[in-house]
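First comes one chain, alone, set out as C-alpha cells in the form predicted on its own.
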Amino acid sequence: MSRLEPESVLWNMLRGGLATRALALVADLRVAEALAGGPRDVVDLASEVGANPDTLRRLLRALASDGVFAEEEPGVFRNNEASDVLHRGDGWDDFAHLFGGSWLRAVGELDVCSDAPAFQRTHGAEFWSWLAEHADERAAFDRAMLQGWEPRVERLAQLEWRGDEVVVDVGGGNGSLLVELLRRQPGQRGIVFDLPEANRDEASFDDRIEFVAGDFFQRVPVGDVYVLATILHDWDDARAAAILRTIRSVAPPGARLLILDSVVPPGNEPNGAKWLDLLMLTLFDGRERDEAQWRALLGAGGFEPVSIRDGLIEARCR
C-alpha cells in the first residue's frame, strides 16, 4: 500500500464532512435504490428524486470518486457494492441520514471547553428526549441500530449457555438481536426491556418474548443474564454504573451479564472505536473504553469482570 503524502493525509480529514454531508443527502433522497434497476442519465434520475440535475451530479461524481457509486460515463451512475449497500435495509441508509443531519449539525459545535454535550447546544434538548419529540428521527435511529447485529448475535451465540436461562435485554430496542438469540437457543426465555416509545417488532416476537417498558435507571426486570448491547458506551462513568447498579440490585448470585461494546486498543493503529468515541462525546457525553476502563466501570457497578474482548465484555456478581 502507498504512503500518502502528509497534506494527503490531511485534505482527506479536512473534507471528511463534505462527504458526510454528500452521503446523506443521498441517502435521504434513495438515490441507491433508484439505481437499483441499473445505470441511468442523472436527468432522469434527478427527475425521479426531485433534485437539481446539476447538484445531483456533482454529489454522484464526487461520492463515486472515493467508491460510492460510479459513473459509467458522463452523466450516467450506477451502483456499485458499496452504494448497495445504502438500499439493502439492513441501517446504513439511516446512519447515513443522522451523520449528516442532527449528528454533522453538533459535531459542529464540538469543543474542548463546554461541560455541555454539543448535541444539547446545538439542539436546545438532551439526545434522548429530543429523539422522544421526533418520532421519525427515532425511528431513523432505532433501524439504524439494527446495523451490524448479525456479528453480535455470532458472539453471543458461541458461549456456553445453560439452555434454560431467562436473558434480559437491557435497551433491546426492537428486540431483533434477542429473538434472533433465542432462535438459536430453544429452551431460553426472553425480555425485551427498553423504554415505551422504542420501535418494536412485537409481530417476531414467539411466546417465548415479552416486552417490558420501564427505565433502567429506575428498575430493570429480574433474570439470569443481562445482555447490554452498545449500550453502556452511551452514558458518562456515573451514568453508565448507576445501570450496572440497577442490574446488580435484582441479579441473582449466579447471574451473568454480558456487554458488546468496543474496548479502545492501545497505540496508534486505526481504529473505528477512537472515533465512535469523538461521536458518543458529541451526542451524549458518552465514551468508550479501554479494558482499564472497562475493570473500574465494571467494580464501581458491582460485578466482577470474567472477560474483556473487544466486542464482548463477560462479567459476574461481584
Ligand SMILES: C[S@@+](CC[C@H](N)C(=O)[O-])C[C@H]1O[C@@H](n2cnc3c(N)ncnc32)[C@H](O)[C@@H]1O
Second form
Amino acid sequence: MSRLEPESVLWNMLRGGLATRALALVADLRVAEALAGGPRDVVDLASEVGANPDTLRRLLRALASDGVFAEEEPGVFRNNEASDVLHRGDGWDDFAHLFGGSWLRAVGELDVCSDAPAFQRTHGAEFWSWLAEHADERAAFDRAMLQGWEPRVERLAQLEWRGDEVVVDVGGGNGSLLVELLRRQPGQRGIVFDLPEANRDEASFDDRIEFVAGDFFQRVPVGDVYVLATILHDWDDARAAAILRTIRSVAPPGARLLILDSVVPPGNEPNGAKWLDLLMLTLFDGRERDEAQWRALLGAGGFEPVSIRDGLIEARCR
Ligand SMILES: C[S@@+](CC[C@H](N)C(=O)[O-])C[C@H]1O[C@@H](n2cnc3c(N)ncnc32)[C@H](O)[C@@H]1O
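To test you: the structure above is the form predicted on its own. What is the structure of the form predicted in complex with this ligand?
Now the full complex is given, and it begins with the chain already shown.
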C-alpha cells in the first residue's frame, strides 16, 4: 500500500469541511438524479438544477477528483458508483444534506471546554427539540436512518429467539428495523416506541406492529426484548443510564436488552466510530463507548452484560 506523505495526511483533513459541504450542495440540487440518464454538459445540467454553471463545474470537478461523479470530457459529467448511491433512495442524500448543513455549522462551533453541545449553541435549541420544530429536517433525519439497517437486522436475526416475544424497539424511529426483524419471525409482535414527530411508513407495519409515542426518560412499553439501535450513543453517561433505568423499571426479570452500537477498539487503526464519536459530541454531548465504558453504563442502568461485541451488546436484568 502506498504511504501518504505527512503533508498529504494533513491536507486531506484540512479540506474535509469543503468536501462535506460540496457533497451536501450537489445532493440538495439532486445532481445525481439529473445525471441518471447519462453524461451531460454542465451548462445544461446547471440550468436544470438551478445552479451557477461555473460553481457547479468546480464542485463536480473537486468531487470527481475524490471519486464521486466523473468528468468524462471537459465540462461533461456523469455518475459513477459513488454518486449513484446519492439517488438510490435509501437515505445517503439525506445524510449528505444533514452533514453538510445544520451539522457542519455546529461542527464549526465545537470546542474543548464548553458546557452545552455545539449544536445547541449554534441553533439555539437542543437537537431533538430543534428537529421537532423543523419538520423537513426531521423527515430528512428519519429517511437518513433508513441507511444501514440490513446488517443490523442480520446481527439480530442470527441470535437465538424463542419466536413468540414482544420486541420493543426503543427510539425505533422509522420502524424499518422492526418491520424486517418481524418479517423473519412470524410469531413475534413488536412496538416501535419513539417521539410523536418521528416519521414512519405505517403502511409497512402489519397488524403485529404498533407505534407508541412517548419519552423514554418517562416510560417505555412492557416487552420481552428491548432493542436500542443507535440510541445510547446519542446521550452522555448520566442520561444514557437514565434511559436504561426506565427500561429496567418495567422489564420482566427474564427480559433481554439488545444494544446496537459500536464498541470502540483500542489502538490507531481507522474506525468509523472514532469520528462518529465527535459527531455525537457535537450534536448532543453523546459518545461512542469502549468495552469498559459499556460495562460501567450497563451497571449504572441496572443491567449486566451477556456479551459485548462491536455492533451488538447483549445484556440482561441484574
Ligand atoms: C439515532 S436515531 C435512531 C433511530 C433508530 N433506532 C435507528 O436505528 O434507525 C434516535 C431516535 O431516538 C429518538 N428519541 C430521541 N429522544 C427520545 C425520547 N426522549 N423518547 C423517545 N425517543 C427519543 C429519536 O426520535 C430518534 O428516532
